[in-house]
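There is one chain below, alone, in structure tokens, taken in the form predicted on its own.
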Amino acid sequence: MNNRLLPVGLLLFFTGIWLSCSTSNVEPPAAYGVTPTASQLEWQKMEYYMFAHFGPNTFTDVEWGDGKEDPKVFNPAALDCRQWAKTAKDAGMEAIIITAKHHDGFCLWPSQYSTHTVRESLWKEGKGDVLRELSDACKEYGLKFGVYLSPWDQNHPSYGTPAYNQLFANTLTEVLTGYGYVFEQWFDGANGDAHKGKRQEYDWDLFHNTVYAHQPHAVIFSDVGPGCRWMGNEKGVAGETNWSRLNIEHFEPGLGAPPIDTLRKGNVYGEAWVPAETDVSIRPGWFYSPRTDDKVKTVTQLMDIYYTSIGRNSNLLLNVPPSREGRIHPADSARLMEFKRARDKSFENNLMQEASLQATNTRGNLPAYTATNLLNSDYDSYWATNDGVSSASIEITLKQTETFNRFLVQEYIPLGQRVARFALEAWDEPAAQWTMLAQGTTIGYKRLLRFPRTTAQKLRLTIQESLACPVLNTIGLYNTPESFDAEDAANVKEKNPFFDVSPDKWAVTYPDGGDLFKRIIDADINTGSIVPQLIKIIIDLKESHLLKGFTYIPSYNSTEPAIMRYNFSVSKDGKQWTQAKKNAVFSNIKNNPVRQDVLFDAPIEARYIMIDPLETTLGGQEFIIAEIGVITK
């Protein structure tokens, strides 16, 4: 036997082999629970895309048409879907979802299954196809294309009969086979019987199977997915706790959906992967109205929505309704570009890029799972702990002392969602102690934390509770602006909404509630009156006006009761009344409790107005009025 020492190079070679063999039994973390499909993961990475509510409602100035509108009213003479697509692309959006068919049943393509379509409109002499123009424009600008088809149809005579389900499936087939790749099919659960109309027993299995037969990779949205779920409100606010898992068995869209709190939070041990999508409009309503041209959300409001949607493990579907000309309105497009610049400015400089990271536990002590992976741009690299380790910390030392106010953290969701509780601390050098910056529950695909500006060189991220070994793939640290240009002026508009006629001299003549009911007409949307029962409200305008309509502002809190169904009458003398609206409905007010502008069929001369509530959003007697106004212009 040769007893001479091995050369150093050979010794290192064999040492490497030994180390490799000794760690080869350390497997990557196993997936925990249900996980996203490839399509759901691709969808989650999109983060932000456009909703485009467009149709007859755009021209009739209502939120929910009744299917009785003349299709000839639809005539966007300057329609330019390329302008929509360019606007979306420039705004940093990844796709556009179009309301191909809303509750009125009007089809934005010449459907062979309906006589309430663009074929019957004046637009392009009935030869146009909005879906064709938009899908082509999306392809040109590198955007994905999605469609919303409401199963509720207030126009089609077969709605409410067994034959309708197959007709709707045929309609779906027509859209899903005619316009190329569809990344998302958007459903809601609206049903006629919930609005004192016909009831349709929807065949959701048929609808879903139809989608998958023609667009197998499409993500299906509804209250219960199965691809992604509604967040439970239309304000752009996801739950502070937001699991991408949901129990969906025995539930269905609409009235059969899980409770709002469940939609907001998800289910920690949910049986299906159904991530949240947060839908909100850039304007108070979903469809374009010239009366909301000065009510586009501010940059600060949009940034708040960004943090409460994308920053809380949800995708953001921002509605930008095309105008009556068929173009994105300049006010909307300008605000979108300002919003894009604000996001870019906020996150252009990750202060953590040159930081050093030290974890209390690293899986197998292997470089493949080290905390430094959190700083690279490879989505599929991550930090993980050993199995059985459900809490661990990462200490972060910046290259130098920095000032910051935002923190980003992401879980590697292809292996499931795990983190249930975490905390972020900064090292206070003078006090020689850790100080708490922020705490949270879930992380999911992306979590953004906001906290007061802090100056420090060291931070500590602690996973306090995880359902399986934590697996994170990205962290970031930023110093962002706290406010943006034009915020103050825009907020003044919000607090003092425009009234065609000042209510300063008005009086509530019934019921006699003294100062309590004066809040209904004090021009302040932040005050209001709780009316304990369904009684008429009569207001004396003190002088006659030619009224074109009226406005109603409820409480902006969707958990508080608002008027949903009502009669509205006017009078010259307070004795003889003319009914301007009978058994009318404030469209979508339960989900989107914002100012309602209602136009009469024709102007009416009147001094007195009366609203007679018939039904509330919560079904009880009590309701809230923040403000009532009149429309004269």
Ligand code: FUL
Given for the second form:
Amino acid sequence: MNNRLLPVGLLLFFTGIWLSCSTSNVEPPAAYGVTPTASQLEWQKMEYYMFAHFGPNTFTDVEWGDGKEDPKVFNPAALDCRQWAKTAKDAGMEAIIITAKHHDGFCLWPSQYSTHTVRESLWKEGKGDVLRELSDACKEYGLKFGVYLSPWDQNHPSYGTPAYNQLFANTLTEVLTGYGYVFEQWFDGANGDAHKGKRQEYDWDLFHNTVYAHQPHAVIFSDVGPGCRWMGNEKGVAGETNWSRLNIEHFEPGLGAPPIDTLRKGNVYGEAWVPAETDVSIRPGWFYSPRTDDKVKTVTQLMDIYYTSIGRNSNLLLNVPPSREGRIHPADSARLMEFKRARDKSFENNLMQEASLQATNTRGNLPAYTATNLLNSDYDSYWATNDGVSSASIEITLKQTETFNRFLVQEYIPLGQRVARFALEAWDEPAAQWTMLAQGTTIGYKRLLRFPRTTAQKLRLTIQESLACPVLNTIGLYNTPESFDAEDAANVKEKNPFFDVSPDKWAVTYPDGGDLFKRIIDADINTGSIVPQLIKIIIDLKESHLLKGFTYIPSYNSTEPAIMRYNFSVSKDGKQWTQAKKNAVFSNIKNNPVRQDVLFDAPIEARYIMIDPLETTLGGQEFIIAEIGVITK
Ligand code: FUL
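Now that the form predicted on its own has been shown, please provide the structure of the form predicted together with the ligand.
Next comes the full complex, this chain leading.
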């Protein structure tokens, strides 16, 4: 017996040595740096969901209510949250996040901690609860439910005192225990800075602990996470370089946040996993206004946002503000469906599906890590190289010659974000050489590259720089329509989009030499005047109008200074002035420098208008005006 066993034992012994040698490099790659939690990963896979800004502002036509509005203005007579949920579902969205409480402090549920709520409104005789209706509708349609609660509260009497923090925590508890599963808690960083109003030292630890106590899996959004981060603008454009890591130590949401550029790009060696979320509105403002029914973003604009958000390692939170009736307006829902069709049409056919792939390096030369894994639909199978490899390429031979203009690539982020630079080339058969199609820096969860339509059978993806061995799980190649002009053509209205009254005959009469400021009344939003000091500007409309309000278009570039606080007066003769707005603020103009429509309390007959700037968004004297207009309709 023993004699016969000996060789087998030896064989096993040597096999053991051989196996341990050959497997020394084929353990799965170790995680690189910080990695997403299970909730963050699930959140990232959602990609696209709806923001719903809804509240008194919907009825008062302002972007920031001051908390003094009569709660009775809130009366969405035909509120139908099932219609919101159905719209979101049909649009391909995964969730809805609602402004449960915006800066005016108005609660969309009958909070026991406030007297500024749906209970005090006319809606359903004070018996309604928007959060109940929406959370139920989300469950019915298989959508997740999220809540925006603004710590800044211009209504609550305790705001600005230490007592407010516990009050806000109680308010959070009410929302987070009353409506089932909450996937995301959205915290706004605004803190009354523009209004020079009461300020509050927020107890962020208390707020976060409250969220985690009741919804341990919730992803907390703010400028600095901890769950996900604002990516620095409200235009829908994430950084081309976008790390999901961020340094958050010693930073706070709002004024204490990292610089905008850091929010856009993240930190390559950041200490926490805080991926970007891109929030942008389908209309110019965040709240519904009948004045923007014809300004819903076009399919072309939405597709562009898709590439600059989801295509740049960021989730997309698209705001679709419900109307005064309490329904999503047909203009918005129609556009959402067109946008869905445009995406489906763009990405229905992955031209790489049956390609053969050849990598310069495959981890342990094992099938478990082969490049072919990039083509299956199993999220957890991936291509990886050996440790110590920081550059590698994959040659992709398509089944046949194809024409294409988009490339998709995904990193397997459960093991961290690694790639810092990559390139895609196509083999030019006649010239017998590789030609560059597109280059990028970071990849992250998902990256989409756009390049001119190209025809080829062979491509090469090169990871040029990776912080640890590259680990990718998906690639795709598409031939998408270059333009959606046909879809948009039907929606473009032939009318002057900016002015009720043409400024053709107007003149700037003050300061002297008003010619310098002609560009603020030239009906061209692309030209503007840089005003070097906080001086009044007077415009002669040359004839009298019944003015309901005025419009101000700053430069759309949010890094350039705009008027933030101002007085606005009107006059019949240019001598006697009536102040229509005093010490007023263009709400949210710093983050979202779109056209501002300001309505007066009552219409006033006048021929002259005067804007008197008091403070700019950047704090200095200089500001930009692209256009000033009047509202008469
Ligand atoms: C901003 C707010 O001030 C806006 O009103 C809006 O809610 C936007 C999403 O966040 O900071």
